[in-house]
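This document opens with one chain alone, in structure tokens, the form predicted on its own.
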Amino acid sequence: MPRYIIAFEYLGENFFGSQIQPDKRTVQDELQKALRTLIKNEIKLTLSGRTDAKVSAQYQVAHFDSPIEIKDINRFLYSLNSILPDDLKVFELKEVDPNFHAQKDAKYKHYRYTIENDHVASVFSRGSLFYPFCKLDIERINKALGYLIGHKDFSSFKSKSDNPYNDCIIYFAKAKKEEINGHSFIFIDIVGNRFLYNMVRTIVGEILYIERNSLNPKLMDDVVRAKSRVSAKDVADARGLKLMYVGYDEPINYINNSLKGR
């Protein structure tokens, strides 16, 4: 059977995560139902990884094996998106090598956490964390993020999980402040080879804890070295998190081409 890869985006607000769950609305379930309608056969998607409830994605990837050859890609995409709900759309479909694996072949993922650091929330910032409690210092945040770079044990930032493997490589971690339509936003971009359950949200939660209490940014290094979940204080709201990209090339190329100057 031919194997296909799809790239898609979704707003996480009304999903119980990406991975299929019994009696829950998930991204995988919606995609599989739509593919089954068109291909007229059961289709099992393999996602590059899971995202939690309320988390959005700008570029998520999955593969599937089809019992039929999809000859007209554009027509199939049009039909597929006409079936899918408004908060989930597929924008790329192509045949790949039968040995390609969306999860195992992925070399890195890019997550972005968005914070609106203002006294009044914008009506257009639903996909961000509204944080009016204190003015966040971008230089201090970047000092804290600097302690994450490299190959480390990130046990302190993992919520309960049965997976004993806690090592990750963080290639890039940086925050940038931008003024958009009179509102102040902070974007925290993190690129790594893999991420533990709730890892990015816990990192952001620790940053906000450090800033709220005017603590030394080196506390982030202390938390990493502790290798214990109890050392990290908070978990940031899922609505501010977005999966920006899943990459199958070398991470340095993506960082240089897409994140240069951030």
Contents of the next structure:
There are 2 protein chains.
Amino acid sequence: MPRYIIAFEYLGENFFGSQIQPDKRTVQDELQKALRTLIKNEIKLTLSGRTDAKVSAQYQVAHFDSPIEIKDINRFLYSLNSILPDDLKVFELKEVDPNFHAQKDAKYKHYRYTIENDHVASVFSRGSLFYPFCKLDIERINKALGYLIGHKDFSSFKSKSDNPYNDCIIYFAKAKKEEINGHSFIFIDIVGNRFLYNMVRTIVGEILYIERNSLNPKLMDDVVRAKSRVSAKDVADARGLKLMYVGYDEPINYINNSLKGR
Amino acid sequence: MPRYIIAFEYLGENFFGSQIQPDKRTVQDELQKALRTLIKNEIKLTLSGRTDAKVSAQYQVAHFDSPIEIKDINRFLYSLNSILPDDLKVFELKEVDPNFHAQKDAKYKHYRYTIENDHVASVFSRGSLFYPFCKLDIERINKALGYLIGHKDFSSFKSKSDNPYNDCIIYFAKAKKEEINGHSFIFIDIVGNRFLYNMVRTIVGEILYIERNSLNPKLMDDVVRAKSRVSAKDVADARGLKLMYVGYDEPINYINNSLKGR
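Now that you have shown the form predicted on its own, what about the form predicted in complex with another copy of the chain?
Then the entire complex follows, led off by the chain already shown.
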């Protein structure tokens, strides 16, 4: 059976996360239903990893084995997207080596957290946290984010998990401010080899806690070193989080190309 | 009675246009209701002009006379936006000369039409026309748009209107391509002293007609010169249209600053 990889994007608002759950609307379930309609067989997708309820993805990856060969890829994609709902679209499909594994072979992931740091919420923004409570300072945030870089135990930023392994390598963690349509946005970009449950949202929660209370950004370092969840304060809202990319090559090229200027 | 000016934005999807109509959800009605709640008097808004059903605005302007003086502007804005729905927000309010008139004093308007020219619709885009049918050529489109510049009779692009005066001055008309989140967008920006009913959407409809059929961009010139609505082909969907700005100064500064690089 040929193995295929798909790359897709979804708007998280109306999904109970990516992974299939009984009686819930999930990304995996919508994709599997659409694939079954076209391939006329049950299809089991393996995602690169799960994203939580309301989290969006701009480039998420999955693989599946198909009992039939997909000959006309463009036509298949067109049909697939006609079946899929407006908040979930597949933009890439290709055959891969039968040994390729969307989850195990992933070398890094890029998450972005978007904060709308303005006094009025833009009616056009989707997938961001509206945060009018205090003016955020990019330099201070970048100082705090700097303490995350490297190979560390990130237990402090994990909400719950059966996986006892808490080490992650963070390759990149930076914030950038952008004016879009007259509104101020702050993007926090983090690239790592793996992420613990709720890790990015807890990092952002800690940043907002530091900013709101005008604390020393070095507090982030203390929280990392504490290796205990109780040291971190808040988990930022899932709607601000987006999976930007899943990479199967070395992260350095991606960071140099796609995150240049950040 | 002091006169106030407000600047606001709205997402057009769920509005039957800007101007008040019985039993329809309109921008003017939502604003007047919210103002009445705070000012405790009927408030009559005068908009800079109307926008159609489903058309969005990033910077629309209106004035109103208030029987009470608004003392704490920031607090008033905060309360107003708490009452207003998520798809309509006021970001500016200030007192103006009692002779200021939002409609009569407007010197120019900037409209943008957004086309998503890609094979898969982005789940994150709002307020754009998804157009996968042919690859649009920016140079050809800009050639066609060039024929619009100047003081001309634009009868060919008017759907219907009681106003017999069809002259407009178009100061700026250009298209630009941008890659956003891995999707191809084309923005068509047009600045003019006034616009006839459905004029921008009919211009865009003509551009898509020219592109789809690989016709000579000079056809746009012929259509303008015909001064007859039958010469133009289509009216592009309202969802792609956005009022970007209403100006009360001279257009040249706005074009040099806000449209630099377009």
